[in-house]
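Below sits a lone chain in structure tokens, taken as the form predicted alone.
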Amino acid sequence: MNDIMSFGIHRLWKKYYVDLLFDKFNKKEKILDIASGSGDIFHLFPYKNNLYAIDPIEKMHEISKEKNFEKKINYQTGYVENLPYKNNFFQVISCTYGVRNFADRLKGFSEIYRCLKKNGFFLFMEFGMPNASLIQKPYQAFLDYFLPFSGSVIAKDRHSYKYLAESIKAFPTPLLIKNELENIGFYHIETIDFISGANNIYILQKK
């Protein structure tokens, strides 16, 4: 289903996304993956210790086991709203696709900042509705049609996709994303926005 709502570019997207984690990454630190689910990221990511993952459901864990077998991955199950680590535990937390998700964004964010060390970085690629007014309408058109037929016709998941339609569409602007993260204390670095804004990179750090 990836592959066909992206049109196969997720995976240019991922290892692009991870390069850039890879960038702010020192080995010597601890990374923390949030709604880490089958382990994508680390399955991309260069080393193979200091590696953090957490996601609600238990079973995604079990499928990145499978596929990270040779990394030392720390699991945990449960939500970014209460973070079970300490304070200024991390030097970069990332989230790819779940702050969508997150049952309380801003709770979420605050608690990434505490986890976070001085200086640390948290990167978060996140689905967004476009600028370019040229394609919002046939992006429109995709999610309230395509995506939730595809869902029912190839995942058997139609309920699952239309919310992930609707996530879409009700997720923040760039703008209002950044002006949360700003408020709880990020410093800005860059959003790096992919088909006008319909996929996008987040990169905080904080001061």
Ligand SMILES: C[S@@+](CC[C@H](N)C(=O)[O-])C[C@H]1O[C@@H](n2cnc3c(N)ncnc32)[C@H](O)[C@@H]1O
The other form holds:
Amino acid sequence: MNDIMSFGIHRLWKKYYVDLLFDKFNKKEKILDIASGSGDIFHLFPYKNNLYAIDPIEKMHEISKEKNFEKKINYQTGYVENLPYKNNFFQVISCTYGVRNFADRLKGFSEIYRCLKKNGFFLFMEFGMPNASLIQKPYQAFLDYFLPFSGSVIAKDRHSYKYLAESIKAFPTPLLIKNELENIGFYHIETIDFISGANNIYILQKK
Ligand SMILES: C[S@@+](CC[C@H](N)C(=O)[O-])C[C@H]1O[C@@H](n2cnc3c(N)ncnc32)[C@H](O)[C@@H]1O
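One more: the block was the form predicted alone; return the form predicted in complex with this ligand.
Full complex below, order starting with the chain above.
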């Protein structure tokens, strides 16, 4: 479904994202993947030393373990709003396509801040609404019609893809997200947008 939804582009975005992540990561330090799901993103990591992964759904970890069986990963079942880690523990915290699902985004961001070391990095990638007026209408139609339809035909799950579309439309603009993160104390380094904001990578640092 991801391939169909993004016409395969999500693979390039994920590769680009992982390169950015490892540019900021020192092998000896600890890295946390939040909302790790079935381990799609860390499947692409060049090495997995000191990798921690958290997701509230145990079944997701089971699928991930099958994919990443040769890697030593510290799996944890839990929510971002109540991270079971010590203060200043990780050098890098990552989250791909999970922030949209946080029940309490501000609490989640605060927990991430607490668990990051000073000068540590928080990177996340998330869908959003494009800001170029030329593609706003077609994108809206893509979300409203194409996504639920293809979800029902291919994944036999219209409801989940309708939720996906609604959560993308409801997600705040990059400017609002940046403000939220800065209010928590993060230093905003950069937001990299693809397809005029349909997909964004946010890069933050704990100063
Ligand atoms: C779309 S998946 C993303 C999976 C993976 N990161 C990827 O890029 O393929 C979203 C994940 O967010 C998790 N999630 C939902 N609410 C969460 C929360 N409050 N805290 C942490 N993870 C959450 C879900 O269980 C799900 O596995």
